[in-house]
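Single chain ahead, by itself, as structure tokens, in the form predicted on its own.
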Amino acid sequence: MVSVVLDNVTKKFGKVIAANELTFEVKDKEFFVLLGPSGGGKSTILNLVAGLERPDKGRIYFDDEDVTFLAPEKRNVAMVFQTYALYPHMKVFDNIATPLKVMKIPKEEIKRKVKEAAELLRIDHLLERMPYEISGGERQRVALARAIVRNPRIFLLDEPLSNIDAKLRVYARAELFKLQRRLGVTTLYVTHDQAEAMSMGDRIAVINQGKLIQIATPEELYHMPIDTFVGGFVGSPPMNFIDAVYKDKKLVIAGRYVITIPQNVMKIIEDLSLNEILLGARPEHVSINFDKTDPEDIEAEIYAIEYLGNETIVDLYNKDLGEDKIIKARIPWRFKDDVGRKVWMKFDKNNLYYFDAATQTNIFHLSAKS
């Protein structure tokens, strides 16, 4: 197959910088996810790799071949869109066969390739139907089959599961990942859904406002976010952030709550001469007690309760932490009619994150750079 390299690629649309000096490599046969909020530049990157857009600056390589200005039809890439882009007046068979007909492949070979792709995706029984006669999940498979028959060097998938209902989407993720592994095709996958990214990607590139924020494996992204944007974007519910001041080798919250911190964290804060810290705590690392059990417990009241069946998300409020600050805790049992009740929350100090309040950057990353 092929690796894909973007080397200092920039793309502007008027004053909007959709891709800002992007440099990264997608490895051969890798399932590489572009993750970020809508409008962040992810689809533009896909279009640049496909050749549908040309960069204003920088180069794009497939292995060692410079394809920056190569026409789309000569790149041998297959793209699957959010809308699937099926021809409504054509049967499923003809939709799948379209790229082969354009390539002037013999009819018998077209039949064989379409049949193979349809069987692989378990839609061979739908070949004589029209797109409006099949479900959204089936239409998504037709679009994938159309991409597969070309035997492309690269798959480019732009939010291909977003139009499928939530229940089917979970199964579609697993099927798509398994399919990519079976075919061994280098894949760039665009999504704003962090659950999709985390469950499917070998590596994930977090993109925001055209900038590359962090590239990491799902595990690294979750446990070692480079800044508050990544920490807050990856994970559901998102990471909690609490303002703190470093004083007397401890963190002081709201001028009254004291949190002791590990020696290595203390050293980094002092080496970097930091004063204001954003303390990060994921909801699963916030526990709740009805009585104060530790000097470092923080008083709060239950603001709202979200019962999700296998777990409960409890929203906690303490006006000293900020008038609009809600701390979310994930707990394994169910609260009943406890809104407004006074409780004490505790942070798991083995799983806290520390960010420089000025730059929003993880202090461990700042330390590594210094």
Second form
Amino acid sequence: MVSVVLDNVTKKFGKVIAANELTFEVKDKEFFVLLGPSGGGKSTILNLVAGLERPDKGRIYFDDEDVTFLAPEKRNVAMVFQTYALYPHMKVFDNIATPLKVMKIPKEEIKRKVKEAAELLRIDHLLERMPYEISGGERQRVALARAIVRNPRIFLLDEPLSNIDAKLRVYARAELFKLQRRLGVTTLYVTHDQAEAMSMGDRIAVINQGKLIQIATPEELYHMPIDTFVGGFVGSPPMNFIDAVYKDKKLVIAGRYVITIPQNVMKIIEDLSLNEILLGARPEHVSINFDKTDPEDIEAEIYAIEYLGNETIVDLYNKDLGEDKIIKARIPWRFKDDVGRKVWMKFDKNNLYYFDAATQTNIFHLSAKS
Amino acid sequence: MAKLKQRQEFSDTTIAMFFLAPLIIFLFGIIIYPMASSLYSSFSVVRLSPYQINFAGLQNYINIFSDQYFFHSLSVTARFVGEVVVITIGLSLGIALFLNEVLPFRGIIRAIILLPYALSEFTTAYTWRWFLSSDWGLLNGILYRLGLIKDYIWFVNYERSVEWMAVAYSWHIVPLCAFFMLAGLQTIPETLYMQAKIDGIGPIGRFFKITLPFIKYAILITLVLSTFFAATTTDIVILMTGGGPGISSTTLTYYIYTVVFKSFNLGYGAAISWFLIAIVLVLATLYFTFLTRIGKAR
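Switch from the form predicted on its own to the form predicted in complex with the partner chain and print that structure.
To see the whole picture, the full complex is given below, headed by that same chain.
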């Protein structure tokens, strides 16, 4: 049983606030992902949990134990870095054995444990090699083996898959997730890749500029993003945002396109007396017709087409929506190469997101708060 | 095309040679000719006035082995080199480790530490001579004012002259060596230290398991450089101690200087010079064999 609790943790580096009054709990055996753009403070959080940094304010607990000022080696956590941080002058075996050697465990036992870990990660044939003699994917597994060999209370993984080539990464994701489930160790996983976060995390914490933006399951994050930042960060290609004004129980775009909205949305907008609304539409919820089929269709011009085999990303342009605004639509089939053609785009009304333009917050979250 | 070819009367090499000629002549004049001349002198007896040079075969080299002054100065050189190497490696490693930390005003501190190397050996020698002088030296002055001594101390005495010279010379070359080591230190990824901390490796273990393997090349280069610098320097001896008191700090280079410029025994001086070169070459070979062996073992 190991849960991790951060209680109002703040860490500053000079004027930069890397962690800003963070409070959250990672549950026992949970695969917890810290997601956010680079330089947002995710790695700092890992370093704080590992004990490599001390918070300026706040407390960190492992279960009920206050570890805020405990030295890293006394926390029994294992960390895997993006660069793997293998000791370059030691053989793979010695790399994996290092944490055990420090614990002064008998040699025979070290051998057995290293072999076990190596077999689990299928690197037992590499034990006599040097780190520079093996491939990137193999190095990553050596780093993982070194992490699991000591039976740590917590895994801290800092972008462990970023340095592997794209093809291998997809496999590595699944393998890493299975490994975590098998070992049942509470895991904090840092990534800037939303697909990685969505596919692996039990829960995801979105972090930006040292602040916790939202903690949610992947489903919640996708369907109920708390603000435009989360909405834009999760999902690829990112969500389209369109300025709209609430007028006569309808949304009006660019002064001329009218969109009717569901009753519940209307009620929230009126209750909060909101006026300017940011409409969010994911590319998969934008469809294209060559003819106007509905009075609410919006005309557009095909600006560019990216054919990806299983789907096509179509960039749409309408000057009225904004001088350099591109609306991306994801079409699940091969789309004919018709750049410049006039088309009609339609938003899937059941899957639109509504944000208050002033606070950039999802109106459902606003109404829940008030 | 044909016209173009006609105009190009000189080949690239010829033109290159034309521009390089002055440099080649210059280099020949100041390096190759003097070296050849010195090598020839070492096999000859040379008289200056009237100028006379008579081939003497290996006589000068044979004389070396019965020359007690030679063996004395060889031992002084060995002692001097040994001390310089130890002081230089120790100090420059310490300074490099210090400079590698995140310090306020890091740029300024680095510049200040580099200063001694920017001085000439001449200035270094005189500065230390004044600093250590037994009658009007700064160090004596400071110690006296602080009430630590009642009588002025003769620092550069018969027993300790080589040590003080080694200190002064190390002071001069330490900055350069420290920067070699600093360059090595800066190639070490920070995450290795973080990983080591999590693995529970203490500061001493981190130094031997991470820092040292990364800078062993820098240390070896420092070893090679300080050895050769110290074995071949003359300025500091001439200007700081003049080889004394007595002959206590007469290094091989200074002995050669006296043989050539005080006794005007050019042939014999040249022979000792070449003998010194031979020793240095042997050392160089040993060092570099060692270097490549470590390189292979990585």
